[in-house]
Amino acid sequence: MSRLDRSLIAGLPVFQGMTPADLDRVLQQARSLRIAKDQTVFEQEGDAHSFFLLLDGHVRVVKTTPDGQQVIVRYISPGELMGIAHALGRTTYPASAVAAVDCVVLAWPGNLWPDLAGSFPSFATGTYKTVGTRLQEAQARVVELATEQVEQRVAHALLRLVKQTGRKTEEGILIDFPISRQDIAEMTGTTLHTVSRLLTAWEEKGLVKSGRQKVTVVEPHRLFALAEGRADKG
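Let's have the structure for this sequence by itself, in the form predicted on its own.
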């Protein structure tokens, strides 16, 4: 197997503070994998055999509820860790990860986690910071589901994706990976019909433009007002 170049991870937040020799050691046990669109990276409640770093592409994290409903928990962007069950004290994955587009990931054996965390304190700190941030996001989502109208939840979801992956175009800010109306419904605890109705209404008002697995936010400030429960004045 060819040696992985340290430039793949140098400069990423979770590896900040590491020397070139440290980075080389971290990469010694890593494998580079290509994951095709819609292929599962790991499955909910499956054995946490590996943890991963996304180098290229986007991955959606999906939680299946006891009654069989699927909820999209979040999207992973390049440079983020995923499958870090061992950092949560788990031996199984709490959710599934599915490639939203063709992806490239680095994978490490899960049993290496204690060694890497103990040998490289900055890596452990960065990983636990990631865990903390995601827990805060999950708590915010729970509050949204409990207290907000569906229009607010959908607006908040689009704004989060714009902040995470938005790319400026002539039309506005494009969510820079394929996302369907069903995906948005699964992110916000609502139905495909409701999301379709809202996006159609927002298109008529000039807030967004949407197509097949494509959403562009045209008026982010007006969408933010809707997310905060204020009437649209456009």
Given for the second form:
Number of protein chains: 2
Amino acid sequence: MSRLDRSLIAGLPVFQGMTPADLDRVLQQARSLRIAKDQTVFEQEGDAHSFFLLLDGHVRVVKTTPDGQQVIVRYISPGELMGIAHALGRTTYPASAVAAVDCVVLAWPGNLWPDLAGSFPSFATGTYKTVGTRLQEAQARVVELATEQVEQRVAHALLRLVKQTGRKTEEGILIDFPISRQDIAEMTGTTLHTVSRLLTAWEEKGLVKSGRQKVTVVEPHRLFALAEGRADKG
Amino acid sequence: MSRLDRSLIAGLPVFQGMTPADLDRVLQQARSLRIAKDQTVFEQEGDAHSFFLLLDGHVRVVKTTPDGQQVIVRYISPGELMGIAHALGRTTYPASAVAAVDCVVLAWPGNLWPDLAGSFPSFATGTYKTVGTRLQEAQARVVELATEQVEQRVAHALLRLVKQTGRKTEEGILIDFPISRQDIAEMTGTTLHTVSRLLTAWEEKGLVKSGRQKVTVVEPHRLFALAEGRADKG
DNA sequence: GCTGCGGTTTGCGCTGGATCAAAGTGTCCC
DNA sequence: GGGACACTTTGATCCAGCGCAAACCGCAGC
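Moving on from the form predicted on its own, kindly provide the form predicted together with another copy of the chain as a structure.
Every chain and every other molecule in the complex is listed next, the one we just looked at coming first.
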């Protein structure tokens, strides 16, 4: 296996405050993996053998209900940790992770966690901060689902994606990986039909442009107004 | 202030593995507070000055939307931590906590967290385990809200309460604090009207008994079947 | 006991979105 | 170039659950 260069991870929030030597030691324990599009990184209910850092690509974290319905919990962007069940004392993954595009990830054996967290307190703190953010996000989504109408929820979901993975183009801000109506529906608890109708309505109003597995937000501020429930003139 | 006895907290999951001397040292840093019914323990967005352990009573954790709608995030039972924003590197509380009945809590200054976590690793681990559980719960609720009908969601909510705070009576399992239709509605993203209709329907089928701010689950297994979406005969 | 208040029940009409169905369209692959 | 497949659009229908309104009830305080 080729040696991993510390420049891969230096500068990431989770590794802040670590010396180059520390980074090398951490990297020595990791394996680098290539995950093809639509392959799973880890499986819901599966034994939590590893935890991961996404280096490149985009990963969908999905929960499946007993009757087969899927809900997209979040998207992971490069530089983020995933599968960190071990850090929270769990032994199975609570969800599945599927590559939305071809990905590169680093994987550490899960049982290494206590060791790493002990040796590198700033790594531990960084991880817990991530967890805190995700807990808060999850609770925010509970509030959203409990109080908002579908239109607002879809608007919020798009804005979140724009913020997380938006890439500026001349048309507006493009969500930087293939995403279908179905995916958006699974993020917001609605159906692909309703999402499709919303997007065409928004497109007519000039808020977004969208195509096959592709969404570009043209006027984020107006979409935001919509998400907040403020009526949109035009 | 009266000295706090370690028997108050010995045996709680979060303090597992600590010596009596350790417990005393931790307790020395805490203040004990009495919170009257409907008083708030901490406020959403407020500066996270402390973290808390509920000794006695029941606390409602509530998020309020900009337009004033409330969502009940969870109920805290005796022995549980709350307001642990500090442990996750946050500086404000993401929600409010309101006493559902008269309560007794222990409060530690928030800035003591790194100190305590450093000195008592098992306390830190215990806390993170709690956080892990809550994250998972929150995600489970996202899935619930995204995929289930109101009837199933309300059934799930009641079952969760029963498990958490149920007290056996001759009629069935009573939820051990005053809870209104409105409260249940705010836990499940519906209206008190719908909750009321559901409860009367269930009462007719003999699944539950309920009254003013009071719910008793008579047949948990049948309610569970309902929550899972399996039709109920009779 | 009566009165007031907060909580609960119930009826009714309406509508946001789900469901079902079918036809369009972009893209990859042979 | 021509399928074929996956994704998307659009129409038509239906109903779960919301909003509104009004009555009802249990409990605390006077």
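We call the rigid core whatever largest set of C-alpha positions still superposes within 1.5 Å between the two forms. What you see is a predicted model, and the numbers here were worked out from it, not measured in a lab. Positions refer to the first chain, counted from 1.
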Inspect the rigid-core superposition and answer whether the C-alpha of E204 shifts by 2 angstroms or more between the two forms. no
Cα shift between the two forms at D67, which is computed once both forms share a superposed rigid core (Å): 3.3
